[in-house]
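In the form predicted alone, a lone chain appears below as structure tokens.
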Amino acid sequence: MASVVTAAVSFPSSSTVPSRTSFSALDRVPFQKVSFQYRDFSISGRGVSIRAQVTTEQPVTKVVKESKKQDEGVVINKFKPKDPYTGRCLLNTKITGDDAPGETWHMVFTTEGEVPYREGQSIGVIPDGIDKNGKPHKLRLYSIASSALGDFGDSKTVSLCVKRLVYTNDNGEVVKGVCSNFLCDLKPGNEVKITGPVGKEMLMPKDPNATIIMLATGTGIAPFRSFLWKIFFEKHEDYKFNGLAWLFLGVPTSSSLLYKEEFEKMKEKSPENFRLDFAVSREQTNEKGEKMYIQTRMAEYAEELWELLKKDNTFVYMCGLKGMEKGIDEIMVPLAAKEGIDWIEYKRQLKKAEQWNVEVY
């Protein structure tokens, strides 16, 4: 409970003591507003007036912040790494072209509904094998890739993309990624450890008229294309979009365009609900002949992007190579200026409202 207890005390002014003293006690418990009391009484024949106003107040209740995303019922590290789940690989296929700078793959795991993930979240896998000290190798997270009800639809299955990693050191030699090598070679039928699953941060929003902004740099369009199947290709009775999807995907080369055809049949099945924007940064350049990459690709429609971001149901998502950041608070900055809003700050307030969602690397 918290008090504040003022009181004023006046004696006679023949008295030696100070004509007028006020004091207050402060101990902190909730309280209620309470009326003055005012009583006159002597000390040693003098006459004096004593007139005290107690406050109280009631105890603050905590307000819960309500979630605007799809957060209700999400499952958190149901499988640990010292107890993982044990999945069989059902399908793996390279999904760029043969010339593409590096491989990417699309895989599909059972997970016979043991692995309730949610679209946005992830999965970590735990390579076959051991390190150089002897012990097993340590888990690797990735993002899902496939909606809830997997992309066979039955709820027992989960899929990600992953790009083989290989690169030479400084020494000249050739080094292979464990967990990306381990993923893109795999057989149907080889069987793999899982944990998780895991994260909030990339949930979907609630909301059905949401714009959704989703940013990505190759594989970072793992959640994009999770969140697009369930908006597109599902039906749902408790959910159906009427929002607008807006994807701009960066990639290197067109033979390196991560599920274009699937993108381009949904964009034909909802022209007004998905926009489609792709940066091709070798092969690409804007009016000043500079790279495409997504925030080039963005700035052309800067003016129309910052009217959406100034709404409270545009949700911004970004998943992929950490440098697009500073490229799009680039385009932001003047726009937001030109309003005298501090962009950094104004999307300091987007994160805290959930609506701006980051996971780079």
Ligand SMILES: NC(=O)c1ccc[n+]([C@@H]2O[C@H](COP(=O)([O-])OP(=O)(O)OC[C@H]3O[C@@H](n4cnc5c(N)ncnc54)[C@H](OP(=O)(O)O)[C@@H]3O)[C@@H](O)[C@H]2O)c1
The other form holds:
Amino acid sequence: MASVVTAAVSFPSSSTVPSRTSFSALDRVPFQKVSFQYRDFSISGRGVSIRAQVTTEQPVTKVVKESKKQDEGVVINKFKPKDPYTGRCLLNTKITGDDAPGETWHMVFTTEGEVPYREGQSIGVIPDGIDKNGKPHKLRLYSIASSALGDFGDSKTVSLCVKRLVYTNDNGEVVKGVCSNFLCDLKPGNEVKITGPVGKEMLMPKDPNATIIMLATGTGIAPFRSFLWKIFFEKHEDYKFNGLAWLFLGVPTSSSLLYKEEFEKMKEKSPENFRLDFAVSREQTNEKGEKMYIQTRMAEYAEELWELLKKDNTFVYMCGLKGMEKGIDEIMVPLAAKEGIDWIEYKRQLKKAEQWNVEVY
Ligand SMILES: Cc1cc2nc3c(=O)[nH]c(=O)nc-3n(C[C@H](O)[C@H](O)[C@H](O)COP(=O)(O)OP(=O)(O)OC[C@H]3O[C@@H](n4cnc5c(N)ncnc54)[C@H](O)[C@@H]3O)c2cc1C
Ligand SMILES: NC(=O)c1ccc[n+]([C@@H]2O[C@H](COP(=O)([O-])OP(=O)(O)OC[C@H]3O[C@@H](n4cnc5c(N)ncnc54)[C@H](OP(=O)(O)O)[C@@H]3O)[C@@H](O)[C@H]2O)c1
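Switch from the form predicted alone, shown above, to the form predicted in complex with the ligand and output its structure.
Time for the whole complex; same chain goes first.
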């Protein structure tokens, strides 16, 4: 099965990426359907309906769990640290404004199709050089920011979205993160050692009619750019999205909004299927004057989000800062409690059904 791609890419004008491309790409694995139903569950003496995964077919001794995610044929760790893949940087461009607090770069590496990743996976990068003990640096993980077809649609590249880590330590010295600075300083043609791909947590749902709620802070946007390119910029014979994709992105300033133009193009193209909400923490507040974090923005739609979370084809994905999950729990607890539901238990069930997916750092 060939997949035809029509992608509209927006990079800063200095970039050399073509603005529209059309081509054929890799074969896809067809979906398999899985049945789910509600199971009665009792919390605090009240009968409530909690979702749970139940297989309805063949009452045999060994039940094979079918994943709700697109996980057939997913490749894990093809390249290990001892024998990494060596790709080359094709382009590297700063995607935050000059006045943004910190720099984030979008970079594309060649893979020649040798690193067969899926949307939602990560790769490892081994930076050049040695550590303070004279040993080669250890790998760092980065969420892949391109769809499986890659930014050029030929399945021969992989892209990352990397924040340059710079901080001042307790002695007042400026410290630069090893790998993020190595990556942000790469020039076209430079080599980069890649491991992986890794990760299954953030794979996309199989159901093309699913509601996909994506919660990102900063560079946590990477896997969602990957999802959204597949959903809105590409054509696949075996995956035609007709659900709802809802992205919440939290960043410090409007000059640090990542891939904004791309997302706005998607919204223009598919207004019925895409919702887009930004939370700009240092420029916006809620009506109580509180800082606009991603959970503050989500609270504006709390009831609607809660209703969506009751559907068994709603999938939540969260990526970025570790602290964000606690904030999101804080808005969900009272909503669930209104219906006599313990949010933490409910979330546990969602996780079990692969509907609550978290990759925070
Ligand atoms: C699954 C996964 C996916 C990831 N995806 C991405 C991604 O898509 N994009 C991205 O940019 N990053 C991502 N990361 C983070 C990435 O792996 C690196 O951790 C990050 O780039 C920093 O690495 P570094 O080598 O530059 O810093 P290092 O040289 O490893 O330094 C990091 C260390 O510096 C210290 N440090 C950091 N900040 C401070 C501070 N403010 N004050 C004092 N000490 C501090 C801490 O000890 C920290 O461990 C991901 C991480 C994981 C686990
Ligand atoms: N898969 C992964 O695990 C993965 C993938 C990608 C990135 N990461 C990591 O995720 C982090 C993202 O950093 P970044 O520098 O790219 O982000 P950033 O640009 O600094 O944006 C982070 C945003 O989140 C806000 N924020 C801070 N604390 C929060 C909280 N408790 N709840 C909700 N929002 C909060 C920040 O607000 P203020 O700054 O105004 O307080 C800011 O608006 C990095 O540490 C990166 O390494 C992890």
